[in-house]
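What follows is one chain in structure tokens, specifically the form predicted on its own.
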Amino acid sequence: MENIIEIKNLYFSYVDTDNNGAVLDNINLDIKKGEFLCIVGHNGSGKSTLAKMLNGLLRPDKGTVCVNGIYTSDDKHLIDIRKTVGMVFQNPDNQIIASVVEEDVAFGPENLGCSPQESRRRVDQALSAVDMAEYKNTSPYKLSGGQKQRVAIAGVLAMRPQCIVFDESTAMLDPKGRKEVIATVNKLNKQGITVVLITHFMEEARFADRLCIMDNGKILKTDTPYNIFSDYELIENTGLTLPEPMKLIKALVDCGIKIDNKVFDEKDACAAIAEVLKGGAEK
């Protein structure tokens, strides 16, 4: 599969220091077109700094970030990079600037020079994609946190990016809002948009194609969610928490109960436990 973003030997620091002060320390990562990549790590691990590297909001001190063959160090093509890679941030209130939903979503296309007809088409399609079309004439400040974040996503979608980076986009939402946003993220990925999700909620990470663990500015491991979640020592050492269903399975395994099922959610956990109970009953 072709890469949309390629990161090579990336170093970055917010102050002028040697590599010992690097917030990002020798990062190498390829992001494939159409994939769902999740990057997790505790606070201060460097994951949000890495997110801002992906569309040129920050530039490498050393190494390179290349988006569709364009290096983010190339000032002449930053607009092309930001058309390709959109960003959705943590606080939706900081991303919404208009007093009506559809006007806010139209802001991006209008600044790209789209005609009124094209802007209208993009706004309608973007709001429909995030299931917010019925709120197009509503004030954003009458919406819930999850609805506001979906409007922010629509604003990015209207600019037709190939990739969207979600930088802790569910961190300020309640469980219902987080569920709404993650459902939208999954829907967009299934439609072919490359997704990079930055989060510390491990429950969200289980939806990804690949999961990347960061700590102290380094990438420690990149693998499937199941293989990462099964590395209990890595999860513990990096201060992360297993999703609740996998906590339960780990507790059973620690008690000497053998479970072969791949567990990602409550349904998987119940099926795995039922299989164990069935085996016990047969004996």
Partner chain sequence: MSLLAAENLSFSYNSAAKIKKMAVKDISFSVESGEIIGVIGHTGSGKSTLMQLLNGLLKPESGAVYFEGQNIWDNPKEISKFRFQIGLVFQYPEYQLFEETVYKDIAFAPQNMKLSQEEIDNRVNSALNSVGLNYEFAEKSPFDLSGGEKRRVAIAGILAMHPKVLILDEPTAGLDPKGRATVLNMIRDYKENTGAAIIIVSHSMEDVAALCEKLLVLSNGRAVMFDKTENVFSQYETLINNGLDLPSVAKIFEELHKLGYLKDKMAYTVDDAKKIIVDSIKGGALNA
The other form holds:
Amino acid sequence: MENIIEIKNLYFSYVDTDNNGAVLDNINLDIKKGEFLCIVGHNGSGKSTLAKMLNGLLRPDKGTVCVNGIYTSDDKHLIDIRKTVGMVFQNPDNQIIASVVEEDVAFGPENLGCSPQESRRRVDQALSAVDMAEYKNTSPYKLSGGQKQRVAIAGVLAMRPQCIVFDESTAMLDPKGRKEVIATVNKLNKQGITVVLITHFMEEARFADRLCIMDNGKILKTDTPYNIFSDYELIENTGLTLPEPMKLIKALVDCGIKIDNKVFDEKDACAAIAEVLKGGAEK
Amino acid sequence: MLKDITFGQYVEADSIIHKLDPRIKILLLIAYIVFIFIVNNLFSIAFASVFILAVTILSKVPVKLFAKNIKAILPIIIFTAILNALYVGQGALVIHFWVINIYEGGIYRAVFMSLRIILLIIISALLTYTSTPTALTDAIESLLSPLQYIGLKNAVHIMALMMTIALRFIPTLIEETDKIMSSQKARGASLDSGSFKQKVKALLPVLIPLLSASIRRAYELADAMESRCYNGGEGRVRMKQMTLTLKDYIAIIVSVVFFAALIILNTFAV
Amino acid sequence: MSLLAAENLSFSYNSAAKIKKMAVKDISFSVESGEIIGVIGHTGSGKSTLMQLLNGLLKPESGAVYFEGQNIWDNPKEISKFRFQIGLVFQYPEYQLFEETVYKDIAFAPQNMKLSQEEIDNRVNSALNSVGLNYEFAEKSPFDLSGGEKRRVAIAGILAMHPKVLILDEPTAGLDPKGRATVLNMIRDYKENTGAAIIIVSHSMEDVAALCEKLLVLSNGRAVMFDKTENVFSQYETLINNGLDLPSVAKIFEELHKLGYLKDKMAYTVDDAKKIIVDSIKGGALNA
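Swap state to the form predicted in complex with its partner chain from the form predicted on its own:
Full assembly next; the chain just shown is listed first.
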């Protein structure tokens, strides 16, 4: 598969912080077109800094980030990069610019110089893609957290990006809002948009094609969610926790019970446990 | 409580006045103000009152809202009326009491001045009641756009963007202030007692977090705007282009006819 | 006499802001020393309003809050006395930090309590200790700390009041798993060490299952249930109807019941579930 983003030997540190250590320390990562990549790590692991590298909000101290063949260090083509790689942030309140939903969504196309008719088309499409069309004349202030985030996603979609980076976009939401946003993310990925999801909720990582674990500015491991989830030691050492169903299965494995550990959610866990209980009963 | 502050006075209603182009509304407001100042006899101002009353009814904005506005500056109206009544010494003497003499001309003048102020308030309120803050911002941007030809290229855009963002964040910041005040009160802060100096000092626990939160918001908003390809006003094309419709032309024509009638009345009425 | 009791509390916002904040209608419940009570409910169910009523930041329209048997609004001038006894930690409390140093910020409430300098010193130190930060932090600027540290300093600012009731509105919101665990342990320790009552608002069914003895379920401003944790979770349908859910482990057990396994057993935490399953496997093996 073709790569949409290529990161090579990336180093970065904030000049004005006390800690001398690099925030990003020799990152090498290729993001493939159409894939769903998830980056997890605890707060301060460097994952949000990495996110800001992907659309040129930050530039590497050393190394390169290349989006569709354009380096983010190339000032002349920043707009092209940002048009290609959209970004949804953490705080829903701090990324909505206008007092009317549809005017906010129009902000991107307006900046790109789209004609009013084209902007209108894109805004309507983007709002229906996130199921927010009925709120187009509402004030964002009146929306729930999940709805605000979906408006923010629509604002990015209206630029027609090939890739969307979600920088902890679910961290401040309640469970309902989180579900809404994750459902939207999955839907967009199925429609062919490359997704980079940055989170510390491990349960959101299960739908990803690949999962990166970050710690101390380094990518420790990139693999399928299943392979990462079953690396219990790695997860514990990086200050993360498994989703509850996996925690239960791990606890059972630790007790010496032979159980299928290919488990993501409650249904899988139930099936695995039922299998063991059935075996126990038959013995 | 802070939350009770509502921003903007927009009253939602389905009326022809609501649907007029906000630019036309602003320009017409200016014209009405000028003409109300030009006319100088009671007969003309009475005619203007009837006309503006009709427009007010047409706007479907509850009359009591206008009454509230008038009530708010009633002292000024009364003060002006009394002053005029006392100082104009034309016509027959109507009231004579101690050193106070009120003449026919004075009463005439007092009524005229009161009506003039009331009309000014009503037509200004009419604009804010029937246009959203966003519409007004856009209209001001559009009306000021000729300034870009005299070297103020980015100024108009920046000012409009600042107004847009301010409008967007006012409710957020009010909510935030409320929350910070509550959290400090939960720590025993007394925010509304003591001398002025004490009060100012007591406000610091609210102002500092508010300021630091706003700076953080500003940084995050800047990132979000840049991520959405914001690159200054250059090349930006607004989605909502304001275009004049038949309603606007009708409004202009009706207003011009009204102004003409007003001038004729003003010139020939005795 | 309960430590803190709410009797028929009602409150409504009479402004345009009511779209965002929900009213509270006729809520009664009580808390004893040493109890941890979880408050759950969907967004807009009135949780935040209730919390502010409980510590006297809002005055109820009808009904009353009793602290150690005394109506906290008996003398409105004395209300701050109760606010010190009933400590309230807001959601994202780090946004309330304002002083130049961590020490001064934690000392803000003790100072408002007009305590002696010596007592203030003691309280700041013990509060820092309770939130697991060493004394080196005292002279740092709160604005230079990491997100998790700020959160802990803000909580320490309330702990320094030595409240007999500690109310926390989603204390783990936005924290990573490690930060969540730290904060939850801090809260548990505070209860163990002081015997205070804890009221914790949370969206995480797993957290309340692990932490709370009793749960208060709110929906549209009303108290739907107030009961022992396991009794509340046994009312699966009521929870779902009010926009809530079971802890993940309980959902696994519900599924197992459907398949005919462990029918008479239920667990809400991973530890309990593990024990039940291990026992039943070993029991099964023994029976065979």
